[in-house]
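Encoded as structure tokens, the following chain is the form predicted alone, with no partner shown.
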Amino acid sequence: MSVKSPIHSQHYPDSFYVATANNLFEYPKLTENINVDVCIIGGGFSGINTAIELRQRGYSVALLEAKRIGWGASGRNGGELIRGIGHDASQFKNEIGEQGVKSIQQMGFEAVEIVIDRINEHSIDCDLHMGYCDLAVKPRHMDDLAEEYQDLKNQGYQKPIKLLNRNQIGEVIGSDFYQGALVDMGSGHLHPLNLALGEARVARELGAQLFEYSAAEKIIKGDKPKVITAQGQVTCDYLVIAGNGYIGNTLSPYLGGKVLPTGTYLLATEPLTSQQCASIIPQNMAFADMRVALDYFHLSADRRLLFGGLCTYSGKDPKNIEAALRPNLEKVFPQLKGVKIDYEWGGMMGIGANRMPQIGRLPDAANIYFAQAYAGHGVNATHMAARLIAEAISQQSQRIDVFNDIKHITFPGGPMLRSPMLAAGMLYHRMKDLL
């Protein structure tokens, strides 16, 4: 991998992804009237994907970014591509039906497919490499872990598992932290900015029109939304917001008020030596606990650790992130502790009251759809929310309504409390694993 000059990087965060970057492409601003077939709003994977989807079925595509394709959760997270989607789809059932249930647990399965077809189909280096493990820290995340194992069994996984108990657990990663661990060859890691700049090149080879700098100002809903930037107009049939965590609440109250911005943060270290790498992760798996305060890493294709973690909701980074992180890493890898940290950085994800993505339509607007809050786990659910509304505006399918039925609620008491409350609740989970 190449590293980028600084002034092809300009007005992206700092981190590891962004020095390392295949190519920073820059797309235009947003400077005339233009009208398409569909807007999108939002240049992450939700937003991309979307654009990939709906040109393969032929619909005009423009996509509007307020900062740089792949500036927000897209190209800062922990880039790892696990299977699901969601939390626990059983506690819908009344809404959904067991069916629906099911229908959820499935394209869980096939969202990860769709993002490694991607990549093959379209040779996008992001460094994939299959193999992932949920730990055991605790000996009641044990039998989690083997009835996860017997549902993913009974749900006819296809890829290979397997559990392991601590007297095994060394198989897969050098460290005495964890009671166990279920390994799925189905899931992995990527470098996750590079696969959005490599599908946002899909998107445009594909002829979607993208444009950096043109935040979306004002919606106009009706039978032709409008969506307004600071320097000029998209005029569409249908209109998809897939902003996240950075949506905020002027454009869309009804969806800024369900999506909670909350931070999660990372650390890169120096690259480490081949024994070093042997010995805390030998079959170069991706990884991440059960705890709710989890803690979740893996190699980079340049033998470094990426190790990320924490979980804030005041809409401020830590003081100092190595600070905040390095105890955990070195709790989990003792081996490395005094180890040379190269990068740090962090970013908001959107999380949701009930940890499930909402996908759907606006209820007072049926052309105007989203998809949002994926709670730490869209690498992988973003690209399935896509092809949902794909299909809903091509009319190929409806299968968008097995999420549009589950009901999300507001956050209470407005932008300033959702933060502390959701806090306060946090806290007490955290406790709980504690015991």
Ligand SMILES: Cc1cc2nc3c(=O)[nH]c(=O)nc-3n(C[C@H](O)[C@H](O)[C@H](O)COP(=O)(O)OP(=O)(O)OC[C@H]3O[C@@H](n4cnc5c(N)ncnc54)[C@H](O)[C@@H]3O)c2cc1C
The other form holds:
Amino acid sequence: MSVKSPIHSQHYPDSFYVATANNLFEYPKLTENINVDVCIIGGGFSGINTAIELRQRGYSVALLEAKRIGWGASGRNGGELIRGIGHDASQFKNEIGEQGVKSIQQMGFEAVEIVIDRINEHSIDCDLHMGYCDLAVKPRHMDDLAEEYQDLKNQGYQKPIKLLNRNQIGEVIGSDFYQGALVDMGSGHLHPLNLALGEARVARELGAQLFEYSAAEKIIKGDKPKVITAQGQVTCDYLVIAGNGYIGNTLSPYLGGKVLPTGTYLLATEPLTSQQCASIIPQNMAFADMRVALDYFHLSADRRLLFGGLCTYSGKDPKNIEAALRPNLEKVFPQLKGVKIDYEWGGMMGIGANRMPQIGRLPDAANIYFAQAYAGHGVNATHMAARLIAEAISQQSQRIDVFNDIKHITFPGGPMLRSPMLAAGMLYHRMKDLL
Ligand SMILES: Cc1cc2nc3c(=O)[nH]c(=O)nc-3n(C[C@H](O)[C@H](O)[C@H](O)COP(=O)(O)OP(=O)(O)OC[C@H]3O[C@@H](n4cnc5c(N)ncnc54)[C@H](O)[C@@H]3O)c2cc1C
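Mind sharing the form predicted in complex with this ligand? What's above is the form predicted alone.
To see the whole picture, the full complex is given below, headed by that same chain.
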């Protein structure tokens, strides 16, 4: 059962984040024709941070958001800021070489630093707290964690990490459900909507023009791309498309065909007592387990358990999110059986077939960039994508090429067949999880 959010939250989902948002600043609708160096479509982390990076390099920027700033996955997610980009960069060695794999691995560390620096430099109040654990559910997950630990050491990861076995795991979590954990003090958790709103404030203060309720309806490619909205038009030298899981199939069938919007959901409990918090999550860390359809959770600043999970591919939300997620929550923390749920919500993350973010230029338009398909690992990776696109546009670096060189298939069969295909693929992985 969900608590009603305040009126200024109009058109945002009814989530815990919206109810605790710092400042839901209202941006104007685009109602004229304007010219800028760069037009950005999408007001999530990808779009907003591209705006910041480009303004910092002196480009004029207009950002078009169809709904509200942070309305998409960026303002709804689990808030887990986790090192790493993509599923496993080494599987792309044939396409990008060993150097390319190393470069993506290092960017997976850099991405987290970009977020932390942005928060600190601009005093963004978003409850950042460091400390995160990957959790082993099956005994074989412990081997994977040991391998991950060694890989991180080999890659020169500088943050404190340690492995905990079943007997030691009580240090970080009060649950018998897990076999062990990999603790990483270089990852953590935050309030994602307040991060997005704070970053939008930074973009605005740097001089970017942000527009809400200004959906890009049509793109006209050319030396000077044009973006048409219901009541206006933006003409630009460069265009960045960052609509991700909400891009749809009409604006760019090329991009829409490579990303599958996948629903995932969260519950926020009533505020817990300090004793309950200390008994379930004594060091205030964030957690995610190692299954394909994973649980992810942490405590909010006001001591609620934010508990996420589920994956849906139909585009439809479960009728009752609490009923779907509560059994998972109570399996992990039986001591919270019957706890009151104050909020439930979900959102669409974009997933590609190979689970590596899609960052690059359109093959038929070198002045149109895109970033999408971070799966459930976008809080950090969006910030890296924004930097790569800004570097490429300002010709400071072509680090983006390593991502541009990775092939991403178009899901065959169009929108109707895409969801059942991915569902079938995920079912296969879930079956493997059960073994
Ligand atoms: C419930 C949930 C939990 C998650 N948990 C985590 C987590 O804990 N950690 C993590 O790292 N990642 C997580 N993710 C993934 C992460 O949130 C995303 O990868 C990331 O926010 C993507 O940011 P984005 O800016 O690319 O897309 P979004 O934030 O989705 O923004 C895209 C925006 O584009 C706009 N748009 C689309 N089409 C148009 C158009 N034609 N014109 C104008 N605007 C348009 C949309 O309205 C939307 O606001 C989660 C995602 C979800 C949904």
